[in-house]
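The chain that follows stands alone, in the form predicted alone, written as structure tokens.
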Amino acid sequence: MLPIDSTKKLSFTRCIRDGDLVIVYERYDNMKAIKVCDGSVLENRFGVFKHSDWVGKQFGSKVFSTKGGFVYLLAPTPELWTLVLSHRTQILYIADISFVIMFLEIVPGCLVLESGTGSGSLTTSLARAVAPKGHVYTFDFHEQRAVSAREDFEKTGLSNLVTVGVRDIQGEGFPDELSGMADSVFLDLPQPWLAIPSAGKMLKQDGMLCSFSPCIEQVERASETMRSSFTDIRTFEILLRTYEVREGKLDDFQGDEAGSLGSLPRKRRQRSNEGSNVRETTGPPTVMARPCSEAKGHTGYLTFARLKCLS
């Protein structure tokens, strides 16, 4: 869970307690969420780790197994939770999430409406952004998904910041009792244009709306619907390219390989003047960067609009 201290404030400096949710970091591409239970153990290729050894340590601690292997115990921030949560639906990732929070102008104390909840990846980040006094109302038409999301928010310590509702926003719109109260509205729906009129009624003057759609045809129809009540309509596509940075030796590469950072380092042998004798040459370590082999491409289009102010 997001660590909460005795004053109900988010805190990443308090110590791990029995019952806490931690992210066990084995390596950069292998993490898992574990609930700390005194008497339980974690077994992996690095050995056996006793949960009792974790209690009292701070988040970020390095802990060792019975055979000397180690893992790190990290606080389940929204960024890490996005990487380990159960996928009930396709989720939004960090690049899209950060862009959404910035362009929706979400700050602590805001009231945000979301539909649909899905796996809760975005909802978790929205909750942190509005904490400690704001609130997120999120809706999903699928009852079991809503129940699972509610359980996740309990586990991550966000239940006081998030209310999960079961509702068909496309068909029914948002609840009338929230009319005129929302600072921002986020839509992730197959037919967002059906919910845009209701979203406009929920927003405060000058409030922001965002619609996430995977297809440009959805964007065109949603934008057309926004024209009557919204202004400053803009659409973005976020493409993220990550790089792997590591230390190696340029002498490990031959010919074209020296210019190709995608090649793995290997020992280079060079013959001496004595003919049969060989010696290994080494050079100074060099930091090299290369694009990761797997790059995430198109996820969806983000369309933002601002509610027109009444004259």
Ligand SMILES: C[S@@+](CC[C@H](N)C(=O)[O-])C[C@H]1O[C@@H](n2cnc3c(N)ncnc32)[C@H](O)[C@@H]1O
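The shown structure was predicted, so the numbers you read here are calculated from the model rather than taken from an experiment. Heads up, when I say rigid core I mean the largest set of C-alphas that superpose within 1.5 Å between the two forms. Positions refer to the first chain, counted from 1. What changes on going to the form predicted in complex with the named molecule:
- With the core held fixed, the Cα of residue 43 is displaced between these two forms by 2 Å or more.
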Second form
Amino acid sequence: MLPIDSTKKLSFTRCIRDGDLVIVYERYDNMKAIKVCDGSVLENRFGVFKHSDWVGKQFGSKVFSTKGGFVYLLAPTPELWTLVLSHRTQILYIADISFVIMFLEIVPGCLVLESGTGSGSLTTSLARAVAPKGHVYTFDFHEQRAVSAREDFEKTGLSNLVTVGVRDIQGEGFPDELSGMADSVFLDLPQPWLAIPSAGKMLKQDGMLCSFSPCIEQVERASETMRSSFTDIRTFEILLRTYEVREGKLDDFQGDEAGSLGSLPRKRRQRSNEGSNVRETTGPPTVMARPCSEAKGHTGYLTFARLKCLS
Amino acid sequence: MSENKAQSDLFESPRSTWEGCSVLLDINDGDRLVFARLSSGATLKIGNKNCSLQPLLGCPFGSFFRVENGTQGPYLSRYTPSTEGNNVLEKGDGQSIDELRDNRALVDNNKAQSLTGEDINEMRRLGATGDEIVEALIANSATFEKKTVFSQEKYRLKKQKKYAPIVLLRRPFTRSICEAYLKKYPTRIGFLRMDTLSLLLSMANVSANSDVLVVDMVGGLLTGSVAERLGGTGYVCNTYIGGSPYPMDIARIFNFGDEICKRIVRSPLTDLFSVQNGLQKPVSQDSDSCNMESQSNDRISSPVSMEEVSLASENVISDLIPESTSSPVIKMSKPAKLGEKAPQEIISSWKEHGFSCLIIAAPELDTWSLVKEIFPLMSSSAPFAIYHQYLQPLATCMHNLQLGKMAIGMQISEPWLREYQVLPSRTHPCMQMNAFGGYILSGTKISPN
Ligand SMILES: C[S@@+](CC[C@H](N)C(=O)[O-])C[C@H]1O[C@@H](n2cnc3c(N)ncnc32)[C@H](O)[C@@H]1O
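Could I have the structure of this protein in the form predicted in complex with the named molecule, to go alongside the form predicted alone above?
Following is the full complex, with the preceding chain placed first.
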């Protein structure tokens, strides 16, 4: 997924090969991650697609089924991955993810700790941010989720950047070997306050912590715990409003010729100047935008804090 | 050489300052932010006093300093704040709920304080510390005892900010630079909010080893933030239309070492096209661009002027803030060079492979006509993110990209960001918020054939 190996970098000349992970795009709300495998086929409502037809095509190409239906094949990115991964838990989405990475000041080379791993949605973006030389250690106490997450990172080619550990972080804290080594720590746990003292131990001086919680009571309690060894404690909520765009023709308001509203002399004169005596009722098409009426109303609160520098 | 230390080994970013490093000074908990480059001769004006920044050299980022009065005048001295959250405002020990006192007996008439300005100056002359002055003010306030615990603490904090200011040493990152500019000089960065910027970077999939094409008319903030994400790999190509490059000054506030600076290049848009089909550039055009290059080079190598960003939001500490524009005092040592003209062989490689992604923050250009031009430079399946403060140019652009079947997965989104005050039983959204973060058009380019 990441161009760590430069031969895999997007390019005019880079073509889809056997074994590549591609995102099959039907519609913006219907995508799927598929590993290209020479003998395989993809079957959907548009027909049967032979993987062998895909090999040698550019990423971003339109490919056709035996029935003539089509899909697009995109190169995977962490953003697309978040839309197609299998939900084993609640996950973080792009707005929270982007904000977390910027606020935690994660840059290439950083060592980042995370718990829980969940479905690995955030982890994928953390890996991108620390690449090529940094590392993400992510922990979940749920054995099966850890196994699935490892499989996913294998699939997306991030295994070298991510280590998944099985551990009860609220009960045992992060492993001692990582003490004082982390640039940033991220917590998405039901009782984050239990893990905050350990997070403080793991951080380098001046390192950053973030805790994500859906409920304000969790935030209050976590913030209380942070106060003893952290400063700059700040809580945010971020949402995205999306817009729909369409081209439309709107009725041109003309009033009634003989109506009581009075006339619109300027407009009418323009019309006659155009030499048309047919009365138009619609104006030229315009591109219009409006917010989509459905949106997420809440994801969670993000609380950030910086380890106090006491040395 | 000293600045080479800055992320020179980019994977070991240093945790302490060095001669020539760029720092962010946070004065009084965000009330005022100053970007400075440290040198033994640099000074900072705090209140009406000039303090040398020498004591900051070699200190870990995250250190606190306060102004002490020495025999040779005031100086910055490092201190360790107590581990316990020491004030009620932060600790919020629940008293507010069972609080018996209230404000009914308070009269606002400026007569509550019996210490005069002269008294305070006299104390200073006699070497009183800021904290001692604050204590004296409290002792001499007729109303202090009548205040609620909450307002007592507010009073103390206000006086502390004025008489015992605290300076916090920070590393400048995209986040703090963006936040500081938005508060102080929003127009210079096209009102780009940090959450919007963070979205641009992820929507465009900026990652190590990518070749990122940017149109940055937001002072270099975008270019700098991309370079920060590239960490000395790949390239960020800052392209411009017409004769002169867009300013990139903000990119110099980051603590970039040589490795990262080398990865920030610029190129006029025409150069990115000119040999597209193996055609050599016409000579005339070449000399033309040479001219303009040397001209702009001057601009680029001139030492960075120090940026002063004061964030005094409220009445509280206004007398602490010097005339911000007249106080940029810090002598800058020369930062590493960045934003060189893109070398021909790299331009050729972009032509062969295409850019990995595109980010546009060009409030002054017509989005669609720019995108139409620039789109062929991106490789197929490359993601893009375009920022604008107005919706219409993005809507038109999206519509046209759709009609031309040039991109898919397109979305216009607008981030909404709200900060909270979190205190036991007193949690609520902050009273003030920035209500508009701009719009982003994002999507993925599809193969034209
Ligand atoms: C909401 S999910 C995290 C989702 C993740 N942020 C993402 O974007 O995909 C929370 C995870 O925390 C794990 N968890 C809960 N308590 C834990 C504990 N004490 N130690 C480690 N992991 C824990 C759960 O198993 C669950 O997978």
